[in-house]
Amino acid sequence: MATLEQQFPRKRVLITGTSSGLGRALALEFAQRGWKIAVTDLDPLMIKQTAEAVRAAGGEPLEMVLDVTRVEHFEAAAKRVTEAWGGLDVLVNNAGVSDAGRMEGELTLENWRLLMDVNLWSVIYGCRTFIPVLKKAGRGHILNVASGAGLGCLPEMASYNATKAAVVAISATLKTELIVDHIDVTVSCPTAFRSNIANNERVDKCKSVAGRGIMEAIKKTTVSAESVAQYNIRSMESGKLYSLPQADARAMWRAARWMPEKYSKLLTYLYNKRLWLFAPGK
């Protein structure tokens, strides 16, 4: 199994959403391996802080403000990395937001648009913009960050589930399409790990039993963003399509794929009986 450094000796990666969580953890993992890293986010101060951490870890940061909901920002980023580095080897579409609620009222159309823009359209923009750049380099790898939610489809999370399931589908499609161009694709589908995704105003106001249960699980878990990042990189090096860092992610994937009717009945039972993540008080 060749390491990413052996596959891509020029070691050039762009990561969206590097201010915290998995994006920052991935940036630092690549930095420890001596990569050039395009550190991107919306907040210039957070970009600078991550860039300093990348430099201290042994990487070479390239700071840029990138709004993942705007295709012109991706186009500008592609132009900049091409000018600075002569191209790109690895693209990581990581930026994402979460929300939860029942379909008939709690999930507003504004909620749907936000999650579609950040979680889905950003992946579409990133892939469409950078695939030609990777082709020019002669080979490449795309890591799209989805979620276990895209595989398991928990109740009261329709907008989040839908965007993440779409990212899984896009990744599986590109895995086949791009093989002739020597571009590989991996999709990350973690379950709960420590990140700032549970710390936002939408979550604080969330009335969803499932949503609050999942966010509590994120706050209580011992799984770190660093361990998920390391697993993702190993999955890329192994040429895997699905990167499933935790045991429960792997179990959910198998159950939903191999016995979908039984999985659906079990999920319905747990939800209606208010068990597991859906227990009162979550």
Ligand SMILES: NC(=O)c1ccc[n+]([C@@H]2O[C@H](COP(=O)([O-])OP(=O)(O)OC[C@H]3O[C@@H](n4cnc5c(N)ncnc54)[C@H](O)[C@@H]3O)[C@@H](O)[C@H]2O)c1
Contents of the next structure:
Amino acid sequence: MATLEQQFPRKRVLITGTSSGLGRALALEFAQRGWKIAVTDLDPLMIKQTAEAVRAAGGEPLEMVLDVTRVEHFEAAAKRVTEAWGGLDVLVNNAGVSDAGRMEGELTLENWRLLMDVNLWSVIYGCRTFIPVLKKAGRGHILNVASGAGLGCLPEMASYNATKAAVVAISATLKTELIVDHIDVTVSCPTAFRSNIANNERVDKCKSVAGRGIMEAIKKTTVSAESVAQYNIRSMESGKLYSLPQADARAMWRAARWMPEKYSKLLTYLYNKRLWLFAPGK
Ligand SMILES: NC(=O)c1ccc[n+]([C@@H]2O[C@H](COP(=O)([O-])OP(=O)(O)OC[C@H]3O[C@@H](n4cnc5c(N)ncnc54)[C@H](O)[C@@H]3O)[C@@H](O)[C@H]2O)c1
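Given the form predicted alone above, produce the structure of the same protein in the form predicted in complex with the named molecule.
After this comes the whole thing, all chains and molecules, with the earlier chain placed first.
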């Protein structure tokens, strides 16, 4: 198994959403391995903080404001890394936001559009903009951060599940499509790990038992963003499509794929009885 550094000796990566959580953990992991890292997010001050941490950890940061809902920001980022580094080897589409609620209730059309923009269009923009850049480099790797939610489809999370399932589908499609161009694809599907995604007032206030249960699970979990980042990188190195860092993600994925009807019945039972994740506050 070749390390990422053996595969990509020029060590150039762009990561979206590096100010917090998994994006920041991935940036620091690449930094410890001596990579050049395009450190991108919304707020320049937060970007600077991650860039300083990247430098201290041994990486070479390139700071950039990149709002993932804006295709022109991706295009500007592609121009910038090409000018600064002559190209890119690894693209990480990580930035994401959460939401929860019932289809006919809290999930307003405005919220649907936001989730689609940040979680899904971002991946489409990122892949479309950077695949030609990776092709020019002769080889590349794309890590798309989806979620166990995209595999397990828990209730009261239709918009989040839909965006993440779409990211899984795009990743699986590109894995096959891009093999001739020596571009590999991995999709990260973690379940709960500690990050700021759980600090979502809208979900806290809404009536969704599933949404609040999942946010509680994220606040309580002992799984760190660092451990997910390390697992994702190992999956990339071994050429895996699916990177499922936690045992519950793997169990949910297998159950949903191998016994789809039984999985659906079990989920319905747990939800209706308010068991497992569906009992917030207990
Ligand atoms: N934390 C979990 O339990 C969990 C589980 C499964 C999947 N994920 C996924 O992991 C990824 C990272 O999330 P996290 O948990 O580290 O959350 P986080 O909130 O800690 O980090 C998300 C980052 O994305 C950035 N971001 C949000 N909107 C953006 C935009 N329009 N443009 C650019 N950056 C933007 C935020 O500023 C933040 O830095 C997301 O795609 C999320 O869906 C998280």
